[in-house]
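Presented below, as structure tokens, is a lone chain in the form predicted on its own.
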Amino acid sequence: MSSATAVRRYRKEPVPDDVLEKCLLAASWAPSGGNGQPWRFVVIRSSELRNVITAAARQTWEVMKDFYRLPAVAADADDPKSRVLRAMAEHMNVGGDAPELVLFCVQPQRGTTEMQQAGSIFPAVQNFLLAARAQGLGAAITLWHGHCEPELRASIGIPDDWKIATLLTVGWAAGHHRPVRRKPLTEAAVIDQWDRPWSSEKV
């Protein structure tokens, strides 16, 4: 968990089906509301669909650059922010040519809000990500489907009452897995009061 960072650069080496199957199986072990398991994991290998996703990924990058006013990054810039921006740009340019693509879909359960429904699909996503990391794979969550959802729904045959939660890119990491960078626990966890930081020390 402490080194399961988002990996956006992959080697050309294919992912064997038995390795990917372990990730899919781990996803299927996730908890869900009432154990309803209202999910479907779509492995995308069609070249036509991959082309659609590539176009959507590149469109996403153009929207992000404009919305966040992202600066152009010099090729020799080596600071952390520049490295992340370069990896993001490369990731979205490669798009659907990532070694594996997995679309996570969920069927909304009656009487649940979108936030509640997310609790029945994103644990499966996290299980997949951890299983991928355990096998040396890298993966990244994307929202590229937002720019090509009608095409995906029509081509895959996704029923109208199902929603697309996310699209994962998956492959053998081109670099090294690094420790995650997170805020200290005292900024994330509190005891009883919003402004009373977590402490394991007895008062």
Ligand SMILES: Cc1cc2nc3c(=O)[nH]c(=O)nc-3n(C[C@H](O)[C@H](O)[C@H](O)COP(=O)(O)O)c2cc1C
Second form
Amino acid sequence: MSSATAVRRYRKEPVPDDVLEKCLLAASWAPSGGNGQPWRFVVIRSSELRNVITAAARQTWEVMKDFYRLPAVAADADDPKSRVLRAMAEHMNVGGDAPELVLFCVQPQRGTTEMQQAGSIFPAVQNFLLAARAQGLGAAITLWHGHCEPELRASIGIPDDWKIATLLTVGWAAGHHRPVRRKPLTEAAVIDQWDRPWSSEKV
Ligand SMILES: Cc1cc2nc3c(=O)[nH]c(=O)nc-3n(C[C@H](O)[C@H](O)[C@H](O)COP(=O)(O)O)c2cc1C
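Could you output the structure for the form predicted in complex with the ligand, given that the previous block was the form predicted on its own?
All chains and molecules follow, beginning with the one already shown.
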């Protein structure tokens, strides 16, 4: 978990089906509201769908670049932010040519909030990511489907009452698995009071 970062650059080598299947199986072990398992994991392999996703990924980059006013990154800049930005730009340029693509879909149960619906699919996404990491694969969560949802729905045959949660890109990591960079636990966790930081020392 401490080195399951988003991996956006992949080696060309294919991912064997048995390796991918372990990730899918781990996803299917996730908890969901009422154990409803309202999910479908779509492994995307057709070149038609891959092309649609590449166009959407490139469009995402154009929008993101403008929206976040992302700076142009020097090719040799080696600080973490620049490295991530460069990897994101490349990732979105490669898009649907990532070795594997998996679309996570959820069928919202009647009367549930969006929070509950997300809660019945993102644990499966995280299980998948951890199983991928455990096998040396890398993966990245994306929202690229936001730029090609009608095409994906029509081509895959996703029923109207299902939602797309995320599109994962997956492959053998081209570089090292780096440690995650996160806030310290004393900022993330508290005891009893919003502003009383977690401490393992009992007073
Ligand atoms: C809901 C959600 C949407 C995300 N969308 C994207 C995305 O569109 N493209 C991308 O490259 N990463 C995406 N990410 C990955 C985050 O950028 C990444 O998890 C975060 O920056 C922390 O970095 P790390 O996982 O490498 O530690 C998304 C993550 C989440 C949880």
